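One chain follows as structure tokens, the form predicted alone.
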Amino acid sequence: MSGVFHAAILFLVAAGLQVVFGVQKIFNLACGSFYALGAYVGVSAVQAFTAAGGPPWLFVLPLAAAGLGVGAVGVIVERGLLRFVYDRDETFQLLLTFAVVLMMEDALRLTWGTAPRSTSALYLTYGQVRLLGAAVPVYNLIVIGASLAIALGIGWLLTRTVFGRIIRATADNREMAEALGVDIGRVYARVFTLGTALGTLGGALVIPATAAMSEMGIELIVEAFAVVVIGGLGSMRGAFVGALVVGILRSVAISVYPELEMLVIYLIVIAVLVLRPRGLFGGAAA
């Protein structure tokens, strides 16, 4: 279950990848600076909330909205930066979520210091179940629950809400779009925000079961990308199914054979690109 743990923590982080990709079709790098981010802040939030006095067993709620709560960085990083280069070449574009990883590494490290920072002592608050013989942290399967539910909710939001079908037309078509009156800057606003809040409450949700640690976005990094060219640019589903495989690849190489950790997942994405170069997924809209 570890496995499924840590893929439902890289879907939250991939999803947010795909969306911004599939509407604003930018390659965001800054996606595992935003979950470092996420887990820093959680880890404050958590910790001003045990030190007022807040009872442990309601670490959770302090954590979660403190995830979606610094997602909001998104809008000042789309506004200020990142709407000067839409209409550039995308070297520009992934040059720039370059320099913005740069940055929010060396701000990480300017307000939470060098020191990993964790919640561990409470990682066990709610217990422990047996599933399939194995002792699971009850935690873990309430992020797998809340990973699901955020799943469902987001293809509720593209099918079922007007902004989804906003979102959908503005994905397909900009110019057409745009000139049926489409507020493209605000959808762009509303988009890049909601990815980014994906990937922080990831790296909040993620932080009881382990320590942040300003780096921990770049070893992020790596494994969306390769959720993404297994599941497919810009696919949600393939974002789903990636981080599924993914993530259990890793869970049984690390107990095999550690080792082999990374390199079984790069055999994978190797074996992608040479056949299927779209992904599994890959053509399907965001």
The other form holds:
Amino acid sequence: MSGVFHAAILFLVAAGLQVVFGVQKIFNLACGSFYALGAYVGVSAVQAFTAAGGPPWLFVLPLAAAGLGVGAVGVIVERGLLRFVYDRDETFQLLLTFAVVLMMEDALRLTWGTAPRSTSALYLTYGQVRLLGAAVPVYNLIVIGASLAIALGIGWLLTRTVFGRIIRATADNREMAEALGVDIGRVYARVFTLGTALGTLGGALVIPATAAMSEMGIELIVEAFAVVVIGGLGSMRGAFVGALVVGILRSVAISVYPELEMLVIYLIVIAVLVLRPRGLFGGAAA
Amino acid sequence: MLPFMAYGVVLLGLNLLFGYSGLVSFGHALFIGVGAYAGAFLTGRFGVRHLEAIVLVAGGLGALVAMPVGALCVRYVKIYFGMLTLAFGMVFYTFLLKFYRLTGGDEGMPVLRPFLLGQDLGAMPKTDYLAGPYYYYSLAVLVVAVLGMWRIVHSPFGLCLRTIRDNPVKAETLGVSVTRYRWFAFVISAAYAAAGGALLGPPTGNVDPTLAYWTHSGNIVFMTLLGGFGSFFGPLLGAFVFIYLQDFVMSLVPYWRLVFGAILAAIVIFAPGGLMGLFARGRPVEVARG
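Having seen the form predicted alone, please provide the structure of the form predicted together with its partner chain.
Okay, now the whole complex, with that chain kicking things off.
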């Protein structure tokens, strides 16, 4: 079950990566940094909440609100940096997001210091239940449920709403969408913010289970990367399946043969890239 | 300035791939790692202390590893090439990290002080050794590497690579085997990176897995871009400025990444030709096609 919990978090970050890649064709290395940012802001929000005398059993609310709210940095990054390079080679776009990774890592250190931050005391607030013979914190189940709900929500957004139709049209054919009167700048800004918010929310939700560290971003990005490659770049269903594969494989590998933990995942990534570079669900629209 | 020599060698190789073949590797730290650990194994486990031998073996090993890896990677271009190299880099990184009995895990391995030109300089104080013989030795290696790369780039082979970069379809119709040339470029570039990696070990006396981590790959791509890729001496300039600036900024504040991220963003947005591109204003600058 810890594998599924991990998968739920991974899915959020990977979904953010997919939305951005699907529409803007940018592989956003910074999504890991947004995840770390969400984690730190989440910790601070929860601490402020408890300090203000809020009841511990409500701590999920400020946590999620902080995670979503801080997604607003997406607008700053998109309008301030990324919009200048849409016409450039993919390499430059990739490097620009790498620049954001570098800046963000130090910005986090500057703001929150180098010591890990955690709220672990709240992790078991909701108690535990026994599932399949293992004790599972109820909080994990809440996150898994939330992640599923978000997955459905994104699916609904993309396929059933006007905004979703515009997003898919833009992803499909940018020039045509523009010619039909779509304000590309605004769509990009919104999509990137959505992607960022998914990442920061993922970071905030993981916080009760672990501590916030400035390196957590660059570590997560390679996992999210594995997820999207296995699932197929730009595909939402791919992100979902990929996250499950990576999350569960990781927890299986940890309990069976810890040395192989990440190695297995990268080997699968390579196998997928070599045999089927579009991924398991590649080719599907965003 | 010692890391400059080592990175100079690495970047010469990376630029053959990035600047001359148009392939951006986000996993070149893999080969730096191969070279650096080759040095550690040779000095520590096998008692080979001659730096000439170490650099050659490292380069050879790098090429050897690059042969299968490259064969898989060069079938793709652009983002898929970058991702595949990144994945291979991370495989090697986790290997170094997890098989700690062999590689020392996250603590890494010690690199014993190598002999230079057959001379055992073990009695020398460390700073004298590094500032004196080792300094000139790395400089000599760098010069040899520059001469070698100059020959490669200005040979028909180098010309073919540039043709492939600019128009792969046309190159293929002209009878140039695109995949094979890219593969050659990949292997040569890996050999350079590994040889450079071997030079990184002795100054610190230690190698650790972060040498193979993906951010390290990102940093060397950054150096290349900083100097200007596509021009022969651009990456060397980039390595020089990067290392000098890093020392300088770190002496002022501990947050060098913040400054460097801002610099990188500025280069990407305003000066994609890098520093060499700035100097070469007026002449048409060789910049990646949009």
